[in-house]
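A single chain comes next, written as structure tokens; it is the form predicted alone.
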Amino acid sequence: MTKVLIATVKPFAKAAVEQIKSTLDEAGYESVFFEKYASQDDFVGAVADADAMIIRSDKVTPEVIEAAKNLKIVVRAGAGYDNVDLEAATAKDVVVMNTPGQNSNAVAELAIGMMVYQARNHFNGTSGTELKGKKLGIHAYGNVGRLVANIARGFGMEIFAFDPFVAKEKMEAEGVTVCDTVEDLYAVSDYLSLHIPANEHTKKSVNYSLLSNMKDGAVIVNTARKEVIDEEGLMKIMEEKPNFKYVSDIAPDSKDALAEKFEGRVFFTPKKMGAQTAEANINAGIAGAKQIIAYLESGDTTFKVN
């Protein structure tokens, strides 16, 4: 029987677990839930006879790939897949997929919620500002960016975007003002919502030079990855622009220093919160199970990323 290991140090919600298991049972697959494990070594020890895996933030390292002798496919339940060593997987003919779009609404709602939270001074009882009439820049107009734009439009915000991989005509048709350069996007934005992936081209790309284009009083909202921020550059901008603000659901390495020096101007959630809704949990988990079945039964590689 084909064995699917669902390895989640941060487990799926109960409803998601039940539906993942039901989906795999119907296909005649065995599902094994390996949850809240204590160490990476425990993960390596659990993969020996797995034919397929569903993971969340779990790290699929070369050691994991090497230990999983039967492994054919790994599905990351979510959009980002920088926690999977693609080179090691490819070398062992292991297909890696993500589940794009399944968490998008949850992330978009969080981004807007963080804008409201910052605009209202963390709900501390003092007078804040409104989102209506403010200029929202969206850096990367993919699944999440598009949904952020849709929600923000309901608040009466002006929407701007930069994404060289999306046709200008498509964005304009959706009521978005397209910026020719990323510098132009940052310069115009009162709020800047980040949705770029973390890769060799984007890590630390949101740096001092780029941030220096922004207004004093602008707010960066990062629901993408902490690695895309150059923290030294961020610190310098925060010092130079006394009303500049940064909020994120991924705490930076320098979170303590930022919080101490810029109280009220930064906010970080206790853990990554973008996909932390019941709906996103279920959607991504079931999508992962269905993609495994589709690949093993018919060779469907629609969401392959390696």
The other form holds:
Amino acid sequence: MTKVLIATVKPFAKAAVEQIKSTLDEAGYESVFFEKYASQDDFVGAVADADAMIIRSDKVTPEVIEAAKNLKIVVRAGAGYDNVDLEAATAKDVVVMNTPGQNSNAVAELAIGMMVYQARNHFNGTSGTELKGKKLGIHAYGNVGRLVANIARGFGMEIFAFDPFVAKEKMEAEGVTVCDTVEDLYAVSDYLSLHIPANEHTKKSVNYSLLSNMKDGAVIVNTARKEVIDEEGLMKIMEEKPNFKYVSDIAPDSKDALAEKFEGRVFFTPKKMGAQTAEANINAGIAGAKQIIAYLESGDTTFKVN
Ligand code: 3PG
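We have the form predicted alone; now please give the form predicted together with 3-phosphoglyceric acid (3PG).
So here's everything in the complex, that chain up top.
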């Protein structure tokens, strides 16, 4: 029997677990849920006889690939696959896929929620500000960025974006003012929502020099990855601009120092929760199960990323 290991240190919602299981049951596959595991060693120990895996931000390292002797496919139920060692997977002929778009709405809603939270002074009872009329910069106009723009429009925000991989005409047709350079985007934004992936080109790319373009009083909203921020540069900007704010769904390494120094100007969720909705879990989890079935039954490689 084909064995699918659903390895999620951060488990899917109950409804999603049930639906992933029934999708795999119908195909005649065995599903094994390996949730809330304590260590990476435990993960390595659990993969021995898995033919396929569904993961979230779980780390598929060369050790995991090496230990998973029967593994043919890994689906990252989500968008970012920076947690999978693609080189190690490819070397062992393991196909890696993601499920783009399936959890985007959940992330977009959280990004807007974090803007409101910061605009209203962390709901501390004092007078805050409104999003209406403010300029929102979207850094990368992919699935999430586009949804953030849609919701923000309802708040009466003015939308700007920078994305060299999306046609200018497409963004303009959706009512977005396209910035020619990333520096222009950062300079115009009252709120800057990050939607770039973490890769060799983007890690630490949101650095002091880029942040220097921003207004004092601007808010950076990070629902992407902590790695894209140069934390030293962030610290320096926050010292220089007394009203600059940073809210993030992925706590930075220097979270304690930032929280202590800049009370009220930073906020970090305790655990990455952008995709933590039942809907997102169901969408991404079922897509993962179906992609595994389609690949193993008929060689369908849509959404392959390696
Ligand atoms: C993604 O890349 O899809 C999101 O960051 C969600 O990550 P998670 O599945 O670990 O919540």
